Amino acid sequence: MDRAAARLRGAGIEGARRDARMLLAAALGVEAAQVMAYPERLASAGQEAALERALARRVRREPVSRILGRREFWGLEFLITPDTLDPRPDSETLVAAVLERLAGRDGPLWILDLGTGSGCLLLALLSELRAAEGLGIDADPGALTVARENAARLGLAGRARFAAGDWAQGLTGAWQAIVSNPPYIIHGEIDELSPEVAKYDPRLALDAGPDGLGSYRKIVPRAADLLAPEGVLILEIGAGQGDAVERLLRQSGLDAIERLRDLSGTERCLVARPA
């Protein structure tokens, strides 16, 4: 493993050491704790194969959520393709918000995702609301089956749907909660991301168009609409955009507007009511 992590440590990868063990462990099929606990554990030809193959992609930049095809969120594991954007721990913010404004509802629960990629949002949700239903919206067909595929192997089929649309044209309902992680990137700064994002996120869910703010306009016009009385938008957004997606809020006529920030201080999610 020492090797390994040298080779990507001299390629500029933070956290090397931690990516070294994970994508050995991958190699040897076995969990990333038994890499350290036995060192002496001697790789086949085939394995380290498979590590140099693995260790040539990290070296490119490629995420190695995305080598191994999975990323965990909110404890769960959900596999992850070039159709989908790759989970990230912030947006865990925007569950437990949920989580935290649904706490103690009497009867079910509908709740609406969208631009639900992997489903990562919808699922974490539905896996701790035991009496709540939902549906995941997205554009992307591949990103479609691959939420389906995380539904089933969460054994959150039952009770998950999802379909394809343009955010929340078209539907009908009182919605108890509404979520979005929506692309929220200025196209001109796509490529000035880290190499992780800009050259392995679909390029569908990350650019809002020339001002950042194109997503938006189009969800919350409809959310608006779509909330129950007692409803809750929470929406994640970029850095610096809270005011004006704040004002978009206001305009559509939502209220009860809450900032909520994620562990590292940052502005992450915009919390919004009907007025």
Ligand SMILES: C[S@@+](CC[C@H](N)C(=O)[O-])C[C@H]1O[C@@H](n2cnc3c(N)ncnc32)[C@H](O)[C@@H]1O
Second form
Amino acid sequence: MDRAAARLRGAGIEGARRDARMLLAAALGVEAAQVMAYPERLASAGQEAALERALARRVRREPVSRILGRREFWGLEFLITPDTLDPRPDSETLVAAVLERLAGRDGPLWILDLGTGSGCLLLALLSELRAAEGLGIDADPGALTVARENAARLGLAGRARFAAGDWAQGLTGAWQAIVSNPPYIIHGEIDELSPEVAKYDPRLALDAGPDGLGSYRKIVPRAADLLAPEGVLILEIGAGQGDAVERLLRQSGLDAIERLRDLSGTERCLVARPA
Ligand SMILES: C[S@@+](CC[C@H](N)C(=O)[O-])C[C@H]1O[C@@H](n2cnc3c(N)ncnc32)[C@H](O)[C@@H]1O
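Having looked at the form predicted on its own, could you now put up the form predicted in complex with the named molecule?
Full assembly next; the chain just shown is listed first.
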């Protein structure tokens, strides 16, 4: 454990000890909490080699979640692949916001998730809202395969459908909740992000054109048409995008706009309702 952590620390990895513990646990096939009980020498040459491969990937700045192929979100385990964004803890703000706003509602609940990726937002919501059904849309067929597998693993496949699409184009209906964590990074700024993001998250999940607002321009007008009268639209935003996205929401006739912060105090999502 000490040796693995020192290797990562030497490569300038922040949180080297935590990462070393997770990679060592995976190599040993045990829970991270059990790692402290293991001596420095691993049980088998195969485990030594597995740890070595994992450390080499982390040194190249691949996130631990990608090396392991899974990420915990909303207390649930999600598979991730190179086709999916690595779900961020900050996006749990959206899940909490939807749950608060739908609490106590009777009747059917239809939830639409635009840009579903691993399916984390939709599936976290369905895991809490037992009467709800949902549709996740993504432009990347590889992401949809992962989302479907996550739904099956979480026992939610009966209430979650996933389909290929360009945002909400061609969809109909009146949805009680529309959620989206779309790409919102300015094209020219992607390479300035940490290597964990710039090198490993899919570009399709990050790139929102020259001003970072391209996805919102497409999503907001369609979402405004698709919301039920009592529906809510909840959008994740990037730092400093609140004013611009709020303008787009108002231009599309949406109202009662609230801005919510994540746990680190950064404005993270906007909630809007039909006027
Ligand atoms: C920032 S990721 C969010 C993924 C997931 N919802 C999450 O929060 O982890 C944005 C997602 O939008 C998808 N996407 C990009 N352009 C799209 C489009 N035109 N139509 C539908 N989905 C799109 C990407 O493939 C990616 O999965």
